[in-house]
Each structure stands twice: as C-alpha cells, then as structure tokens.
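Take a look at this single chain, the form predicted alone, given in structure tokens.
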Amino acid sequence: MKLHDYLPSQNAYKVRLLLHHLGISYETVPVGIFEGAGQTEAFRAKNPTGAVPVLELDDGRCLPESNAILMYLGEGTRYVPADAWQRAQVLRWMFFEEDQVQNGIASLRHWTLTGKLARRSREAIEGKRALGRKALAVLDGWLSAREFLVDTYTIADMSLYAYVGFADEAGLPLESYPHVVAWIARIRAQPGFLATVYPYAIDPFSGNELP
C-alpha cells in the first residue's frame, strides 16, 4: 500500500505510528501541500479536500482522513476493541481530536511553528488557545484516574497524542497538566512506539499559506 504523506503532518504522524505498531510495510508518496501538490487534478481524485494523509491500497481505492486510516488499519488488532460499547468510546475520543484538539492545538501548532502567527488576528489567536487549553483540561480531569482514554492503549490513543504530545510547541504549557504528561509518557513507553517526527524546517515552502 502507499501513504501519500506530508512528512512534518501530525495527522500523517498518526498513521506511520499505527503502521510502526503493527509492522507494516508501505510506500510512502510526498505530497507537497503548501507547493499545491494537494490541489492538482490527480491528487484530488484521491482526496476531494487535497489534504494529507490519503492511504491508497493496492487494489488503487484510496482512504484520506488520518482518522478513518486508523480505524481501517486498526480493524481486528489489540488497538481497536471488539466490544460495541468500547469500540464507540475510542469513536468519541476520535471525535473529539477532530473537533477540540484539531482546531485548537493543531492549528495553533501549525501557526507558531510556520511563522504565520504575525499574519493572524489576536482574536483569532486568542480564540485557537481558549480551545486548547479547554482540550487539555478536559483530558487531564479524564486521564485523572485512568492509564489511556479508554481501557488499553488504542488508536483513540494514538489519534490525541499525535498534536497534544506535542502542545509545548504550540505555545501550550503541559506542566499544568500533569494527568496528560503521565499519558504522554505512557504512550512513549509502548512497544513499537515511533518517535520520529518531522519539522517543518525542512520543506522550505512550508511558510507560505496552504492554497
């Protein structure tokens, strides 16, 4: 299978984490998103949206959302429960990601880390860290009496990692949330773990806005 992939994306870092866990080969296709690799005719037939990361299969059906790729991917192993109630607590975390840390932590992450905070407004900056900080309360009350989001480690896990492990760098203290810290290195600590994540200091495109 291929993984057409924006190296420095968190959301395509959830997917090489799941493929790391499981041992699984693939071929990985660079798609240059700020060059607007994503918005050619071509990739668009792949993913509608011209985002990353898009999972193509070798019969050529193509999968985008990191979060379906999980799901997919995740289907019949020990990080997708089989039970119905459990397998729907992983889907509400997952749920959650897309809307909270998604269009909190993320974007604010994307911003700090490509130069282009100078370009948006305080309101709209102030706004992305009211959000993350909400996210990251909301986890640190749940994880308060818990190892992962839900019974064992899962992909829900793994969906939520990929930009709250990483919200020092937007600009989002962890230390005043110890519960998500302890989570974090629970998560670090699993076998298979990847931990090579990419800057976006080496696509020197990636200061422009996304077309």
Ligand SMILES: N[C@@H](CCC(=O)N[C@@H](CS)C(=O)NCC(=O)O)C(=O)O
The other form holds:
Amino acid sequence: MKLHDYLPSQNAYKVRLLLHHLGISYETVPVGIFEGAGQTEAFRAKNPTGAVPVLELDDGRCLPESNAILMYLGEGTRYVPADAWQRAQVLRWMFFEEDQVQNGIASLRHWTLTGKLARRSREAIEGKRALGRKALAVLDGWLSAREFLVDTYTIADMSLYAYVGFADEAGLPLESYPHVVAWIARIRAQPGFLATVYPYAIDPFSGNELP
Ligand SMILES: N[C@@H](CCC(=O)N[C@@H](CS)C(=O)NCC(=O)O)C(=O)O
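The form predicted in complex with this ligand is what I need now, so please give it after the form predicted alone.
Let's see the whole complex now, leading with the same chain.
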C-alpha cells in the first residue's frame, strides 16, 4: 500500500505510528502541500480536499482522513476494541481530536512553526489558544482517573498524541496539565512506538500559505 504523505504533518504521523506498531510496510508518496501538489487534478481524485494523509490500497482505492485510516488499519488488532461501547469511546475521542485539537493546537502549531503567526490577527490567535487550553483541560481531567483514553492503548491515544504531544510547540506549555504529561510518557514507552517526527524546516516552502 501507499501513504500519500507530507513528512511534517502530524495527521500523517498518526498513520505512520500505527503502521509502525503493526509492522506493516508501505510506500511513501510525498505531497508538497505548500507548493500546491494537493490541488492537482490527480491528487484531488484521491482526496477532493487536497489534504494528506491518504492511504492508497494496492487495488487503487483511496482513503483520506487520518482517523478513518487509523480505524481501517487498526480493525481486528489490539489497538481497536471489539466491544461496541469501547469502539464508540474510541470514535468519541477521535471526533474530539478532529473537532477540538485539529482546529486549535494543530493550527496554532502550524502557524507558530512556519512563521505565520505575524500574519494572523490577535483575535484569531487568541481563539486558537483558548480552544487549545480548553482541549488540554478536558484531557487532563479525563486522564486523571485512567491510564489511556479508553481502557487500553488504542488508536484514540495515537490520534490525540500526534498534536497534544507537541502542544508546547504551539506555545501551549504542558506543565499545567500533569496527567496529560504522564499519558504522553506512557505512550512514548509503548512497544513499537515511532519517535521520528519531522520539522517544518525540512520544507523550504512551508512558509507559504496553503492554496
Ligand atoms: N481532517 C484531516 C486533516 C488533514 C490535514 O489538514 N492535512 C494537512 C496536513 S497536516 C494538509 O494536507 N493540508 C493541505 C490542505 O489542506 O490543502 C485529517 O485528519 O486527515
């Protein structure tokens, strides 16, 4: 299978993390999202939004959306519970990630690390910070009573870790959220954890606005 990827993307990192845990080999197809490569007709046939990650199966079927890819690849493994209630809990946290974390911490981290903060209004930045702090407080409260988001280590933890684990790079220091810090350490200690992440600095075009 192929993973259409942009290496500094933490949405794509989530998928790489699960593939690493599962020991699945795949081909990486780099997509220069800041150069407009996501907006070509060929790529938009794979994902109409123009975003990575996209998983392409050997038969040509394409699946965008990081959390959908985690569910597809994780099905039948120890990382996706079989029980309906627990599966729903996994989904609940991945919806939270898509809604609260991608729109808050992830955007803010992107703006911060690619020099775009100065081009954003104070209002927009403060809105992202407030959303980021709210998400971290919710997670800290939830994790105060449990080791992982849903009983055992699942794709929900992988999904949330991808940006929450790097919230300090978004200007949101984690020291006020000790249960989140402890959860991050537990994730990093998992067998088969993938430590490699890529800085935006490897892409000379990352300062561009997305098309
Ligand atoms: N909700 C999507 C978000 C994907 C996303 O925003 N990907 C970014 C990189 S982290 C991207 O490719 N952006 C390019 C664009 O939107 O044109 C997911 O979870 O996969």
